[in-house]
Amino acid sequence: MKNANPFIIVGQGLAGTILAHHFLEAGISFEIWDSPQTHFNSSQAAGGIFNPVTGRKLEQTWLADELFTYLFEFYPRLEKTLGSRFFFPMPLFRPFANEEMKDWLIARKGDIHHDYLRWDSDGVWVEKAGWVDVATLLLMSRAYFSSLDLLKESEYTGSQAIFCEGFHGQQNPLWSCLPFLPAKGELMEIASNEPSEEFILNKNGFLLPLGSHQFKVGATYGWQEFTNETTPEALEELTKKLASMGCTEFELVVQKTGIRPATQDRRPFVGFHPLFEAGIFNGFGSKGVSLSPYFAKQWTDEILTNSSVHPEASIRRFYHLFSV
């Protein structure tokens, strides 16, 4: 799918958004075609928490170096050219979750300690974490994209372009094939006095300080229904994580819901059809602030040098399920 006309990016989502900065930063021509209407955008509530430490081992996360060395880069030369903030280096806090799992992961700290992780009495400190405001970063970068006339407001019905649409990609017969394993995630921001505002608390959930005593707080995964509908049970469920992090008291300004674009093996879908000339930027799941930027920028290398895309995350690795 290398010629001279532009590359259409269908999706103004996170990876769609990420992407094109990446092409106009290489002088790649393109233009990106949104619908709103056809396609809601569960990028609008995402989380936004860049994390470097998985799981209840505290192990690094896939490719953690790598990643984050380049999101600390990328997002603050990103926020110079939108001329906005929206990058946020805060530290993370993940308490031990009793005295059992205390000894357990004390008891090994020799083969668990990495360079992200600082210990305290009470749990651990998480270095080079922080938060991603996803909705100001969509928003200044359609703005910006439109006065360059790069974005068109519709619904792109052809075949020949690069799709970043979400959890919506699985009902593209282009990629029908991919094992897609979407997620959807409820969150609710919150008013109140209780919490800290200097750091991320992780505890069976998050619990983010967005300044002026306002929080937010995720999230739940359901994989029954993909509407952009909340639900009371999501309510109840973000209440009793935000009462198991020692908060009760509070207001709630806003419940959101979105559907997180996972697949069966926790890595993104990046690449070329091997039949069609389309392409896909899909797949990120739950951690799209610190997987997309790395990604978006090896895809740009390949398109055009003779780099390649890491092969855990490069399409490649499905072209045997791919039919004509």
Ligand SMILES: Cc1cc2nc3c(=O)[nH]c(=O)nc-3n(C[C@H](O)[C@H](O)[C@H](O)COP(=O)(O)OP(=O)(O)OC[C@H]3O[C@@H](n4cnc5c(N)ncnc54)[C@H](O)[C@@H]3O)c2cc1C
Contents of the next structure:
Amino acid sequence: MKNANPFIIVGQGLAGTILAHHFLEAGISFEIWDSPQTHFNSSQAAGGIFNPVTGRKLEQTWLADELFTYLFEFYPRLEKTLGSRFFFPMPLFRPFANEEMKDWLIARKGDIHHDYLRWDSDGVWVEKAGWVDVATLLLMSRAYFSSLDLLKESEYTGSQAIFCEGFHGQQNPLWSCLPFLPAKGELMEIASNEPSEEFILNKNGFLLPLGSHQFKVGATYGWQEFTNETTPEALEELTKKLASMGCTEFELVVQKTGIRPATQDRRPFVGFHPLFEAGIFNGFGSKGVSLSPYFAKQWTDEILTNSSVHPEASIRRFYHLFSV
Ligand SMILES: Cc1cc2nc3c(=O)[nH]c(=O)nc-3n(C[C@H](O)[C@H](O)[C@H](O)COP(=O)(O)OP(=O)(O)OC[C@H]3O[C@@H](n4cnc5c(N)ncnc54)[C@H](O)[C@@H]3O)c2cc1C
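Pass me the form predicted in complex with the ligand as well; I've looked at the form predicted on its own already.
Then the entire complex follows, led off by the chain already shown.
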């Protein structure tokens, strides 16, 4: 498989698109297949946020230094290639949840503090955050791949390919033994004059300014039902989140849904099948924007040189689950 020529990449969501751009840059030949008519596309629903800080204790995300250094190089380079803007670094503010949490965090400030945090009286500012307009990135990439005659707008039903199928990966018999843990998510796009347009607000959800008084509000998490339908329950939950972020007057523009291709150990699946001529680039969960560029680069390097994908992301950690 390592010498397949050209590779077939299945799926032009964020994962397949980012991998394809790395193959192009490295001179690895491929064609990319995509079938949005028959398959879900989580990337179209994504908030697109990248944020190096996570959890109540304001910790750095896994591999934050490596991931964020690389994504700040990669997306601007891709903007130039595609002649389009979709990378928007932007301050992100996390207010303290309440007085108790504020006192708790400030008492531990010495242990918690790292380079991505700037402390304020009401919360913390997160450095190196922002958002990617994923829909634009995918649209421009689609046109670009098409102009190079690399795009097949069709379902792929074979088995010799690199599969970037998102949620559908777990239905593929080649990969169904892997510990996927998909999570349905919904968000809404709104118009409002109330929130600030200067920063992303992150408080039990996010409020992301898109410009011209338009915002994305997200997101819900569900593990029970995996249709591609929006629900009134999610609309109600998002409306409550929005109110808790101080916005009550708004007009709903659109409600979106997608299924995050998450995994039980919260790490991606990257690499070749141990038994068949196939590969996988999947499992990016709720962090596709920040994880996929770094691991596309690592895998491309592994294919071309003797380097290896990080062991916590490499599919090799699950080789014992595959059998003939
Ligand atoms: C509500 C919501 C909010 C989110 N917010 C963020 C966020 O703020 N930041 C962030 O980083 N991530 C976010 N995510 C997660 C993000 O969407 C995912 O990490 C990422 O988009 C996954 O991309 P993917 O390419 O793996 O999957 P997908 O986007 O689902 O793409 C899979 C593609 O494969 C195609 N396909 C599948 N099987 C076949 C086949 N057999 N033949 C042809 N084509 C096929 C499908 O048509 C689709 O285009 C969010 C997700 C949701 C649902």
